[in-house]
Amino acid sequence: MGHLRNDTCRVCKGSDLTRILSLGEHPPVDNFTDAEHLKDEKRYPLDVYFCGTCNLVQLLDVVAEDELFHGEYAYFSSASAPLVEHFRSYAEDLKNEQLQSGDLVIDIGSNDGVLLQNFVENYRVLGIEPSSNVAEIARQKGIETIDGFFTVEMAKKIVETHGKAKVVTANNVFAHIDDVDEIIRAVQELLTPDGVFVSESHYLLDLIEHREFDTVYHEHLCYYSVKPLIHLFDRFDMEVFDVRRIDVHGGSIRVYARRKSNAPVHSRVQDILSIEEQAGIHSLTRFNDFQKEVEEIRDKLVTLVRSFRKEGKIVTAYGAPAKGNTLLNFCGFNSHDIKYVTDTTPYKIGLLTPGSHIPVESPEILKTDTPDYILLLAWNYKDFILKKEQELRDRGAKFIIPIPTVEIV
């Protein structure tokens, strides 16, 4: 199946679409590979478009789900300490504001149960996770998890076996879905009449203001702001009644939606819409310079890394998150530029990064090895990592921070 290309907007179905960023051709970011399979690697266009009608920023090229999430998916949320803490406090908010003891909480794209594990005691929980190896880890924690892609049909079956849910969450998955209409129809099947759908997605405003071009990859089909989401829910007779900006993943928004009602809408919704309007992300002109800003970061990084290599310095990279692969490929880096990348995810260790084919090593290597420069691909955890690696820095390793501007610390 490979890849197909949309010619209308995912949210409003309009066709007034303008390309605002082109990053070239990339392999799927989570398809780590080995020497034997290099020849099988496929690349797809990574181009971002703006919808003139509802202002959704999106990819039109859709890579088949089975190419993106094949059986052994490499991302485990619980491997990241800051993320575990984020989901703990998120769960507290839901308990205090939306839930009563015994309510059913369903998480779409529940990964290894990182959010739901916080509800096991006083609530009923159900996870939905398409990657079977990840779903299995959640079950080992005692979290009932269905493996499969979320559809209306699945939602109907869940209601028969579990009843309706007071809260349905979708965290960093809502933006990954091509057919958002199907998801919202399925959520409507699941929710109690007063139920709440809560989604967290990377926030377009942060992406643009901090030049976070590396968070663009084939899994991320939509780069949401509040305005197109209001448009989307409105089509289904639902309303956005609260929005919060969240620090996680380089800047996210948490959006609360419910069936239309007479209950008040939180003032934060209008506040954030006004911020978006002032920042210009509801019009095309704001995006005119984005390509140039992104290419400046690339050119600076390439010049730096290649000049260090010429001097005989060793450069490695830290963290192999999905977005790191967009950055490595857009820069055209390979194992001559970057000797290895370290990552804590057991599945990735011993493999090669997609496209750039840099070996992934266990962080253990840094106990004895001191690279001259380390490109921080997991820059969204910069403060946490710089503190954690103080000893390595004392030995003389310097970190290159790529985003929002290239700096060496």
Contents of the next structure:
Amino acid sequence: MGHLRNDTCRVCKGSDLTRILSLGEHPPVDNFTDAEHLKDEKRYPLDVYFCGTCNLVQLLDVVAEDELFHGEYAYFSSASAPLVEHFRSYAEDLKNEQLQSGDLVIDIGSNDGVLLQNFVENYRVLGIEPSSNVAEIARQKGIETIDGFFTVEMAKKIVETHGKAKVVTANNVFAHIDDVDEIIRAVQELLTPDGVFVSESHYLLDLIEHREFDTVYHEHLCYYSVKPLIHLFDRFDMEVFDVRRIDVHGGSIRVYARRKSNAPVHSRVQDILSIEEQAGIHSLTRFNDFQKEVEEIRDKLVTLVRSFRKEGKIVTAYGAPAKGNTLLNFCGFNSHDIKYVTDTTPYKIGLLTPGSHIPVESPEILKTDTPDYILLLAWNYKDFILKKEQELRDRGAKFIIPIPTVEIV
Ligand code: TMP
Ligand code: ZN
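Can you swap the form predicted alone for the form predicted in complex with thymidine-5'-phosphate?
And the full complex, kicking off with our chain again.
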């Protein structure tokens, strides 16, 4: 229970750690709540550190898993149509480049089966998902899913019952792991000798360049760039052999790793390292102005929303993603500022956002209600949502886009 604080870097174990951003104390972003449970809400520091040795950007405060997930998890990947399409095309890449029919694919943090559902026809699949309410949805789609946290012990049992996997994936979950050594050892147990470990994580370069400070929350322990990942895999005799920049979650990297071999490493790996070096994210000084830039966005948003409210305008928010809660809490917004938030996730509807306690409504409400301004918290789906909500905009509602710069459309 509660939280722990690391004093060494998660990847290199060094202690040359400098704070680059402090967002104050926040409740865990996926702990949507209700009137009865407001008194149980706990807050923990959201401070981001840079490692001078391997250059990993990370949180040192680790909130216990049972505090983060509250038994049930509020995030369902399939609630966002563009994400479903992303995982379809990701699966195509793996089928074309890494797999033969009949191979076993294992997904760690498989959520509602959004990736694995694309493999059920010609491949063997296994999901691992610690949130039982989410795992159940995957099973209903016919995807065998183990309920639990992934460990070396679990990996050994899986090999006994299912054999080894050609591909192991971990998407938007690798950066959530505190004990990365345990996970890599467990992945090594699962992989065939020529097996491939593929992970997608939000990319530090996009975070810094587009000021995506709201993607900082307790579940995201690491903000990966390619350099520290190479360092990490190297400690386990593994190598990164391909890297791709992916246009999801505001900018992600897909990293391919395997046991060290004589096979060629794709030139993209060196290219992206050079891009990182040139962008300065391997050096502490690049982060000097980040706190100031983030506070500028906050101050603009607060001034804008409060001035609209003073004029008697109605302001609501669109999407209740985890990152939206970092933004709402950092701005200090409450239900007087933002009347309600709409979200497509049935689980979230009827609850209150953590910390800011704004009611979550079904998107249906926007069929009849026309707010004056709608703060787009799910800004990573901006193009999709602006198009989808053209009729609402024709009725006069304007969207406030918070990231990368505050704008009204
Ligand atoms: P994500 O950015 O972490 O995928 O979360 C997006 C959240 O926004 C998720 O709770 C679903 C919600 N959402 C909507 O409410 N409407 C939409 O059109 C989309 C794409 C997402
Ligand atoms: Zn380090």
